[in-house]
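As a starting point, one isolated chain is supplied in structure tokens, in the form predicted on its own.
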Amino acid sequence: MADNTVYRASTTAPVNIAVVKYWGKRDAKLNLPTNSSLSVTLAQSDLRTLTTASCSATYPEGDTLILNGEPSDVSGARTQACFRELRARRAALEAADPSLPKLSTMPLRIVSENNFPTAAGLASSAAGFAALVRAIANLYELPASPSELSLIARQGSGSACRSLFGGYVAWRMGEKADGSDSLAVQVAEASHWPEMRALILVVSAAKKGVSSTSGMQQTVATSGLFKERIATVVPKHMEAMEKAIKERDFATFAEITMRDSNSFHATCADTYPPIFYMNDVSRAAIRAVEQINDAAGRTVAAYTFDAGPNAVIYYLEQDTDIVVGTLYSVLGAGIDGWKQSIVESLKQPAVTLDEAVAGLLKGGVSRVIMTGVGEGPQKTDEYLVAEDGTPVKR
């Protein structure tokens, strides 16, 4: 008798945003970096991906993917690495085990839609890769650990490894040519250091005048700063990084964070030709950074940009007032992203910026994401494929 059954999982997965940057692969097929990073893993209560994996015999040939209402190509190389390894490991289990369904030979339908900008700079790839793999994971029953998983998920989007834990994460680079031992572990759980905040400043939410991928590609064949990068720079600041996390040091912490974000754009100023991700806003959102901390007396905040000119600005919980407040008093009530419950609760902001950073910044941003540090993904019962196979109109 054929098994018409709709089976599927859902699943939820958070943004992670590097303070030590992942930059150039050492082989781009099995998505293997040149150097480790780590990770601050976001709030899914405020950046999340949610994600519907399912499989039927009753599905058309061919597994497809609807991202964000729209349907969505499978057929690249790193999503189909994906379905490969995942489907493998399942197909092991049915071997195992003739009495389970022969769910590894059905077509996958997934379905997934993110809450924040896609490709965006924001790591949209990091968290969908993260709830793809998961979603079918979860789908497949897979024994599987979420280190395990981050060697699938490594290769449908490098730092979509980071996102398979909350918390503090670092992603080993390894030194096998199979890429076996290129995963992500957890540093530190988000309970350990629970009063980690983030602020972003989104700049842009137009896609990226430069891909990540062929980004590194241009500054790994012709940056030298790049080569003394990942030789001297980030060994150290992967060292001295894991020590601030686990001593909660946040002087350190933010120290570390401000020059790796420096390190890597300045590699990528050095490609021929060069690359700028960060723009007039983005160096403003420095200054501004700069001048927060100068009043405090004391370092109380930390910039970072990824590839892309949005900043995100970390800062302990204690310190919102300085920190949100001066940039609250600067953009104002009239963007979106701020929660009421804390700006209503600021005090008078102790910071006045120099006009031309205000200025930039306030005809520069467009909106912000108050967010903190969070857990890994999550199973949810929250579906985007009903009962019957067909995709949920939201």
Second form
Protein chains: 2
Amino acid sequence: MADNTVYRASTTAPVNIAVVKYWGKRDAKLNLPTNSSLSVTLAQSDLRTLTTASCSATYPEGDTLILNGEPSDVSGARTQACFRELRARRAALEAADPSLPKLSTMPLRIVSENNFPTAAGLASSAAGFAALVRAIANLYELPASPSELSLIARQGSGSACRSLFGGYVAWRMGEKADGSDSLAVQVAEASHWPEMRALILVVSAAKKGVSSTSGMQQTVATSGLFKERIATVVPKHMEAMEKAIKERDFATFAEITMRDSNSFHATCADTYPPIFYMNDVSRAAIRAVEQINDAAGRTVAAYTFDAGPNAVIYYLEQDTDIVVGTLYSVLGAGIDGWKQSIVESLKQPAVTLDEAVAGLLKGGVSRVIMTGVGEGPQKTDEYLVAEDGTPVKR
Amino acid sequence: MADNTVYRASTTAPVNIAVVKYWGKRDAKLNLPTNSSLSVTLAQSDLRTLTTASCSATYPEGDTLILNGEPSDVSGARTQACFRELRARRAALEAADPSLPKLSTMPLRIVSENNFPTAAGLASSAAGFAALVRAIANLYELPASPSELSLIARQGSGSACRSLFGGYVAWRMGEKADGSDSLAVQVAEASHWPEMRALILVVSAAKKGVSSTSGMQQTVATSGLFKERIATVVPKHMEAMEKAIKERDFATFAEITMRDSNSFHATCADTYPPIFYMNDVSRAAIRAVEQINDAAGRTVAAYTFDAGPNAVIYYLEQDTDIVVGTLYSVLGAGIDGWKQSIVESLKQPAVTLDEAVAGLLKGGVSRVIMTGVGEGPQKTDEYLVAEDGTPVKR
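To test you: the structure above is the form predicted on its own. What is the structure of the form predicted in complex with a further copy of the same chain?
Once more the chain from above appears, this time first in line as the rest of the complex follows.
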């Protein structure tokens, strides 16, 4: 008798923002990086992807994906690699235990959505692929550890491997040609250093810059300075960053975060033709952080920039007044994203930023996102596919 | 009987714009660089310093300098080093030939002026120290060659050593601790490749950036990528650039010029805290050059940036229509600096630049300077000190 069951599993997955950047592939097909990287996983209450993976013998032929309400192509090599790897592991379980339903043979129907505006221009692919892999692994009841799953998510989107853990996460570049040792490991739980906060200044770019995938290829191919970053700079930053996190040493955490962001964007500027992700507003955010730290007389804030103009400013909860207070006083209540409970209780007088810096920020920051360090993927009973297999409309 | 003569000598000296940049000192006192550099000397009809050096036993005690009509301090170590070196050489001549007037013992009165607005934000120290050294050498009738004088001018301002020659000039970094082999040599006469042109887009900076003297010290001290530029990138650029100039190979000249400017600014961005000399308008100039080259189907223009936001665009005379024509069509006749004879005879339709790029340039370029490769210092009978020793008022 045929199995008409609709099998379902749901998970959420977080965004992560690197403090030692991933930039450069040594193998584009397997997404093997030229260097290790390290990131902070951000709280899912603020930024997360919710994904339901389902499968059923009753589904029409072919795997499908609905992303933020829109059908999304799954034929890409990266998505296919994830499906293939996960099905192979499920098939192995089914071969070992014939009593298991043959989920590996059924079409997949996956529905996914983010709780943050795409307009924010945050790389959602990391959370997206982490959620996709985690949800299917749950559906298939795979015994795989997060690190094992990170090997699969990495093939979908490099930085996605780091979103399979909460807290402070390192992606070890590994050495093997097959990539079997290029995976993510947790450096520290979120609870080890729960005071870490992130204020994201969303900066509207005049036009979309070079995609990170093609950008990093161009840098590897043309930058005369890049190999020094890989050979010397990043290994030093990784070691110092892991130590700083273990010791909860914010001053060092901040300095390495800022130096590594500078080093990464320097290699972009050294690419031929040059790649510029930061603009004058981004640079004003750097000056603002420098001026806040100078006024504080110690390092209370650190900037970092991914492949775009948005500034991510890390700070500790106890320094909210001076860091958030200064930027709130410049940017004002007129833009979205402030947490009322926080901005209403700001005490100490804000730092007065240099006029040119304040003017650029006021004119160029379109919204903020207030968040902090958070947990890894969470299994959930919230489903985006109904029991009968129909995608949930929102 | 006392010698009441006022001895005078006048010279002009040119500005030079490096295509392989000087950035980093291995000895700050002697101005010894971490790397060799190479520049194009610009035509003095457009940009020059005129300096008259005079001396007389009738002058009151103490050397004096009037710069663009204002008394200027000569007590700085760099100016003093130039005076000391030149006097020592004169004193040697006087010792060898007692019939010579004892100019080395007389106070110096030096008057200097530029024919270009300081507002242009062009580093005038190179032309200034080259003219100062050349004028005093003329006054003292020193037999010194330009390369010998470049050893002295270098101690006033590093890049000044390259302004003692016309055409295409290399500053060999040298190896000796005393700097006696760190001097300028001519790679090619202006007449070897006279078609070289430069269009300078003067970009008003929000505020003055870090001075190049302190900036390069910070880069040497803090950039993790800098040593790779010095050890590998620059030596490769120097070799390729000299070959390109000898062969009049503009495509290679242009690529190395752009790559070296990118590499230099990348090491500034990798400095901690980061140094940014370029702004969004500067970056728009880079995109404009890329778009002009793409439209031409070959390399007709090259950008380079010194320690400021101004773009210097090198091109060949035969490509004036597409290079100047495109930028003139965007910037319009409303700003100063266009040469009427050139812009009135522009033929071929201009390249249409991307809107964002055109908008940034139109809003941010305050004037242009049109010039080209030119000759070295010229002796002149135009004096800024009258026969009776009084500074000439203008």
